[in-house]
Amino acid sequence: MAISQPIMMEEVTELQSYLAVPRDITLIAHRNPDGDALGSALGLRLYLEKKGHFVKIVMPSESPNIFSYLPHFYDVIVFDLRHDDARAALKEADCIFCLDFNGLDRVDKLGATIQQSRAVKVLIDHHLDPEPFVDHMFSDTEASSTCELVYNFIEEMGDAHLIDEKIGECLFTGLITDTGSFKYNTRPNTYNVAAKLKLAGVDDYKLNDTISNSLKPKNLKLLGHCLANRMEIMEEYGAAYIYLTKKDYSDFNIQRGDTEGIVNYMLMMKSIKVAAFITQQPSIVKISLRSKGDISVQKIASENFNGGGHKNASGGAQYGSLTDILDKFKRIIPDYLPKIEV
């Protein structure tokens, strides 16, 4: 049955039963996972450990190497490098939850898996429209991060106890990357948060060092490249775009992770309330979008390049060429922005 904020006691009461004795536990988050998707992922597992369960954590895909001081990092089943292994840890498990994603198609081929599965399927998410497969839902999409809601979901089961140091750093690193080091997506709530964390141990200067101030020279070039070469702003809508070829992604060597935030770095501009970072894969066009204010980045998503997210931000992906997408997003941005009168 779904759960919407506030939580109901009776349906807590029930999870807390169901969880009072040991389960086969698999946690799974979206393909391509981020520091809320890991976060959340490792911090509910050492926190079902804690509790006595015998826990996997599976990942469709592999992660960035920047989240590795993370507890149990290499320990994910990665789908795209252990297909059967990833299965049977969702086949056999009693109880799967599903971590910061709202549908199944996010998850890609481990979706069907995940459905045909009469394991008992909780989600925990912020993302808006969350699908009905499961069989208790934790959704809020005022909150500022899954790793946000874990915390609040273990202080529901009455367990926040338990949250020591590093339970704390696994969800302070989804606050951290999911607010862009609290600049958007608070609330008092997500402050609160935090504030328990700290008092658990998390360093959270220390905590930020590590995720802000870990790059290397190459990630310092292709940056340079990218506003020096690979920007383009539309001063009349208040827009800007950069965009990556598959030859630059061969030229800098980019791996996963590498482009991570480069899309911010637009919304820098005064000017500029729309951004939107447009990439060249092997065989689909990905778009990453991020706004300032009211403007809502999730519906240029859903509405054109089948995807979704946040009010503030948001991705998608499209089948076509790289002009052809570039094209496109310079066609419909006048739909969503006021031409600014000079």
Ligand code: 5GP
Contents of the next structure:
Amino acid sequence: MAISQPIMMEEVTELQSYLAVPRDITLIAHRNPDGDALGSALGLRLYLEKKGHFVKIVMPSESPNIFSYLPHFYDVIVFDLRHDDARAALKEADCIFCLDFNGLDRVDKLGATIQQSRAVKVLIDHHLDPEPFVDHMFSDTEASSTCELVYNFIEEMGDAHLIDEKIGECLFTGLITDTGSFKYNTRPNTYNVAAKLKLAGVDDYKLNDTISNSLKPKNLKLLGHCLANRMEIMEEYGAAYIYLTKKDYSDFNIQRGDTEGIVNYMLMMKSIKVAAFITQQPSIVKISLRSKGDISVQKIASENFNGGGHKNASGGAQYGSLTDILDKFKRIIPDYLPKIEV
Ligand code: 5GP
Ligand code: MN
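Please supply the corresponding structure for the form predicted in complex with the ligand (the preceding block corresponds to the form predicted on its own).
Below, the chain from earlier opens the complete complex, with every other chain and molecule after it.
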């Protein structure tokens, strides 16, 4: 099977000449950055700096500390903590790269700042249904991750030789986190990119160990609580959900990133095709959705929960009480999953 080449050549040629002189470039990814958002931004930063550009990274909100091994992790300008600096970094940029998101609502109030900016805007992303708010779009919804696309972008720019171990570590991080360590979302090109990054010196064993085996006792206790006390199974539809209340957040001292991955446990049950993780946040209720095979949780998230994402992994949020969203989830599931005889 041919390895797909996701990046469009004409777009790259235009950017090659635009980026032939040093530019002030700001990179931004989605709120609640994950391994792919961080890895793509930090990896692209190192590459652009090697090319002589001046690069800043803005994230709408803080990043989980498990990714603090990534170079320049602590140099990210976090909008929630530094409103003015984040806005200035976008306003003063010649060029803005939007990474791992494809709709301006994913970067909170910074969406308006991006829209008003006169910078050349470039998008590199793999989510479904991209919005047309940029000048150059590298969107490939078949890609495992934005990191996979950043690799191909650098390659198409003619600069694969600039990818060193550090850039490789950043990009490999997104490959690992967005594929669950190569369990889903892969295509031949994903492995091709992984192989090239490994050749560049990436120690994938060490990276996997750092990312996967980083839990603290409180994380496992929280997981136990979720599975034992907060999980409901809708056996007749092959759906399951876990919810967390405000009190759970304080009882378990839950911090950013502590609930990462819990939603996936429900899919370990053979009969479960859709899993939801529903949490009461200070002002909204957030829902994380996962599915198996052909069932699209992107459809469920966009049609019911102001959200989106990918076919098998999506999210959304709404105002209202935890009970409201739990009731809604239970009510709409029969519209998406056929009833099974149990
Ligand atoms: P998670 O459940 O891990 O927060 O997110 C899963 C996927 O859905 C990610 O690709 C993420 O970008 C996307 N996603 C999560 N929350 C939202 C949301 O509120 N809106 C949209 N459009 N996508 C989301
Ligand atoms: Mn991603």
